[in-house]
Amino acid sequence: MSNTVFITGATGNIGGKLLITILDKDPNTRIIALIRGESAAVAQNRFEQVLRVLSPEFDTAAIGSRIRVICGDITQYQLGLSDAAFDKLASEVTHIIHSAAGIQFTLPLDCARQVNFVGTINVMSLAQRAAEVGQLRNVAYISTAYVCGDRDGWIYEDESVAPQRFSNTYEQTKFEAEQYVRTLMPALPITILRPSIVVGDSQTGRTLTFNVLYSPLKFIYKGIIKALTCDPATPLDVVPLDYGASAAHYILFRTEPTGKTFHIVAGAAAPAVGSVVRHFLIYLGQNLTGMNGRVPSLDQSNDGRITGNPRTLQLMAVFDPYLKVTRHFDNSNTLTALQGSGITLPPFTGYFDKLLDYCFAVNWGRTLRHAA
């Protein structure tokens, strides 16, 4: 049975890699990608640039035959499409994947809500229309494991998360959007996917974003951070991009997942912050020195000292919740769904060096920005 997949966020890490995975695994599937841009040409160019970064070997000629790029905006009514275009889209799609989001942690709340909450409402209006007039089979909402806010302990897939506080507006508005999506579950075939911290591809290290894990490591490399300000035993739940996309693809297209929530996480295999830092320092010692010409040193005694200039401390405060809160994400639904698929989470130590190789090769993403 052929599918027509409508996807938002295809110029992002998860959406872009998931799109490439669909093209690779499902040769009869057509994709319609909603891309922001001042014009159709700009949207097309943005899309192709992302594909070249995530998969340089990707044949852009396939875009013309299997991918249709639509210039639109999730924050606009009917996604910025005309009545005719919106109705045509609704009649075509079999699957909707909503991956687009404002991922900046420091966005003002109203700005984050416009993208993450209002944008989700607009995408779900397409889903509702498609359920009325078309052949809709699945609606995937890409949430985040961190809708749990500042909760610690075990976070389960099937529980109703009730955070007391959120670490940033990203978490809050993704929680609000997920809660809205849940109200539509009785009427729509919805699947919720919650990835944790997504890092680069485990085989190539490639990524579009360099935050959460990367930013603190950059500060260590530059000698700006002199001491860990968290418990080295704190788990850091990271998943490589290719595992996340493969797991999401299998769940959405090879199982009957609707009505369930899946954590795309490391779970019990999450590395500790201290082991990540130690491995990073070993990598620097074996491959290169810090900005000051020597391998950085770091006090990992966690004696409560906070070091660094005010700007650095301000930036680190953005990432502190991910380094200081001791929590574990249950992934029972995901592991059950993936049984027999051959899709397994690679060990962190097996791919960490590849992340770093790519990170330094593109100068923490600066080379990619200049190329764009």
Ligand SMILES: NC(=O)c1ccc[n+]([C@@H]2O[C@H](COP(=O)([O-])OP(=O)(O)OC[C@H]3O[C@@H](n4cnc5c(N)ncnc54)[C@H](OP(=O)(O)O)[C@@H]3O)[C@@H](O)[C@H]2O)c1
Given for the second form:
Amino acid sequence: MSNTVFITGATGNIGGKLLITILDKDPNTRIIALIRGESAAVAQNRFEQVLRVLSPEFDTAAIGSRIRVICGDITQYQLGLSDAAFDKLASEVTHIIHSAAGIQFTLPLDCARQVNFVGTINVMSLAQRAAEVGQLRNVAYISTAYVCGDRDGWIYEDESVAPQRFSNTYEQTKFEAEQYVRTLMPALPITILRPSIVVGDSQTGRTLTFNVLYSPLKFIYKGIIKALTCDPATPLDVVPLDYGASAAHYILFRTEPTGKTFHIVAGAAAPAVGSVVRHFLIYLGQNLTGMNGRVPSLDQSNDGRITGNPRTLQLMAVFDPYLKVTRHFDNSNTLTALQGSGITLPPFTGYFDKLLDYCFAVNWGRTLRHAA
Ligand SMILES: NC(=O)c1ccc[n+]([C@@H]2O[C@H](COP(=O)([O-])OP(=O)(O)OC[C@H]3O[C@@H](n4cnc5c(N)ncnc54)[C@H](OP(=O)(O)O)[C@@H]3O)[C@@H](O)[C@H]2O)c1
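I've shown you the form predicted alone. Could you give me the structure of the form predicted together with the named molecule?
Expanding to the full complex; the earlier chain stays at the top.
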């Protein structure tokens, strides 16, 4: 039986890579992508640009009729679709992948809630309709491992414990959305996927976004951060984009829906912040010089000094919680599901240089923004 996959967030890093993975591995699967844009042609164009960045060798012309782009917005009732279009969609889909979100950490709470919580309610209303009238087999909700907020220690996949506080409106509204999705689990075939910090492709370094890991490294490169402000032993749970997409694809399309939650994380293999920074400084020494013609060095005394203008300090504060809390994400469900798949997390030191090569080649994403 062939699949028809409805996906949100296909112009994003994770949705885009997952879509490429489906096209690559499942030749009989059709995809319907909900994309923002004033016309289907504009939306299609935006989406093809994303595919070219993430996978330039991918032949967009060969996709042909396998992808249908529809214009819509998850914050709107019925995703902005007419009654007829919404019902037709519900009758067609076998799988729903909800990857769209507002991932900025600094959105005002009401804006973040509109996209992440209300948007999820709207996508789940499609799932409910599809379960009534269609042939729905799996609904994947892309959550985040950081619904754990400020919790430390071990974080398990199927627990859903409210933290004392959240680091930002993103975590809070993703938690609210996940809680809502959990209430639907008895009635719908839902799979929750919780990635940690997603970085570029382990083979090519390619990525559309340069967030949590990249920003502090950029500040070190620019000589703005003069010292580590955290315990160097703090684990930094990062996963490369291709591993995340392959793992998600396998769980969704090669295993039976189990109603479980899966951490797409490095888990026990997460590198320590100190080793990431040390590796970065070695990379700079071997490949580049710093902004002033010198490789920046870090004060190892760990006295917490950061210099810079107020804007930089504010930006660093945004990333601080991800560098300071000692927590470990258990990924037993994921490892069990991936057994025999051949999909394994590559070691961080094996791909970190590739991330940096790409990062410098596109000037920390600036070149991509100008090309868009
Ligand atoms: N990046 C990470 O490290 C990370 C880690 C854990 C979990 N996650 C989760 O993974 C998912 C994907 O994240 P990502 O990194 O791929 O984010 P991203 O690159 O910023 O992509 C976000 C996607 O959501 C779409 N979107 C936003 N608002 C929308 C709206 N109102 N209607 C329709 N589409 C909308 C964006 O479309 P436009 O192109 O129109 O803006 C884009 O396609 C999210 O649910 C996120 O919470 C991400």
